[in-house]
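Next comes just one chain, in structure tokens: the form predicted alone.
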Amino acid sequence: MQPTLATDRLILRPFHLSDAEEVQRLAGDFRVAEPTANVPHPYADGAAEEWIATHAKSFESRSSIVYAVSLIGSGRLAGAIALSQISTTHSRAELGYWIGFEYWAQGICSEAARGMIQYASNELGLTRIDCRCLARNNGSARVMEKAGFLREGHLVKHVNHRGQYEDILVCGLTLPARSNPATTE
């Protein structure tokens, strides 16, 4: 079972179809859609309720965990934050998040990196994460430079996004490798 996560201000929590309406309203945002590679636009009618079915079926094969960023006091859900590409092999994973347009420059974000990183090394053991955004998304940048991520790379023209061809921004985190008693001599 999905744990719940909790920092200062934030709940990072699984989502729940009674989420979906407000999804679509903040994920719909062409504010928010826009600068992102994977938030579509227009967000349509039952595409949040899809999108949220697949992620306890994903959690349970450890492909990808995908939380709801939601307010301490208030329970507002805030915005999203996922583990994707799940390799136990490799022990790593890629970081990706959206949040709500009236949610940006709070911090809101880097916080649930943060927190996102910490349940990574901690309970997962992973050694790496990843996180990419279009390299023009100076606030996506920033969060992943606030959360302790290094600007590994520049994709250029990487991505057909909405219909021109976007730079990508590649970013990386190590983290401390755990020793695992099956590999240690």
Ligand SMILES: CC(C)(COP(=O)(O)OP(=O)(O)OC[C@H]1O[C@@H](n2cnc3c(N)ncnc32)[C@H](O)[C@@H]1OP(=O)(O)O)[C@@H](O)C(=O)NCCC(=O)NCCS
Given for the second form:
Amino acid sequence: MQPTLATDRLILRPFHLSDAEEVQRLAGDFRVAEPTANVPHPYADGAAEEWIATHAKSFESRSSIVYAVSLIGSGRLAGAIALSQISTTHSRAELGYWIGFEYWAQGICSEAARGMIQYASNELGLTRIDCRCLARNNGSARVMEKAGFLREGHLVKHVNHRGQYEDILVCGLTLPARSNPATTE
Ligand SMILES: CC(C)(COP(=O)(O)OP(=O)(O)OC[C@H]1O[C@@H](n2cnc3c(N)ncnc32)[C@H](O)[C@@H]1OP(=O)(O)O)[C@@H](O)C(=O)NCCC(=O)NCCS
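What would you give as the form predicted together with this ligand, now that the form predicted alone is on the page?
The next block holds the full complex; its first chain is the one shown before.
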């Protein structure tokens, strides 16, 4: 079972189908979707339900682990954070996230990232986390920097992002190895 994680102000928990309407509202905001590689825009009816329905299987196979970022106290959903492309062979995964516009600039993503990094290190035994964003995505770059990621590369015109060729910032975080390595694939 996917564990629930707690940080000072947040609960990171699995998504429920009952979150779908709020996911569609938050991720359906173009300001949230635009810089991401995976959030569609417009965000169609039913897309959130479909996305949430994939999470249990992905967790079972440890291919990706998705968490709802919710606020302690109110329980309100603020965003999503995930480890994807989890590899046992290389003990690494890729970190991705989005936070609803009304919750920006309150340190929520940074706090969620710290929680996920701890989980990745302590529970999954990962020794490296990759994270990449559009080079112009200053908010995401700052989240990575604050979480301790190193800037490792700048890929020029690397992606066709919503019709424009754009540069990508590549960041990496190494974590201490533990004696019994990861059991995820
Ligand atoms: C990027 C994003 C996740 C940041 O979430 P957040 O909860 O607002 O981030 P935090 O509050 O933890 O901010 C971390 C730092 O980034 C800074 N920051 C946030 N947005 C910024 C922006 N647009 N430009 C410059 N700095 C920004 C904050 O000021 C803070 O730095 P500080 O502590 O030195 O003041 C959020 O803006 C978002 O969801 N954007 C759209 C989706 C997206 O870009 N996802 C990542 C795709 S790779």
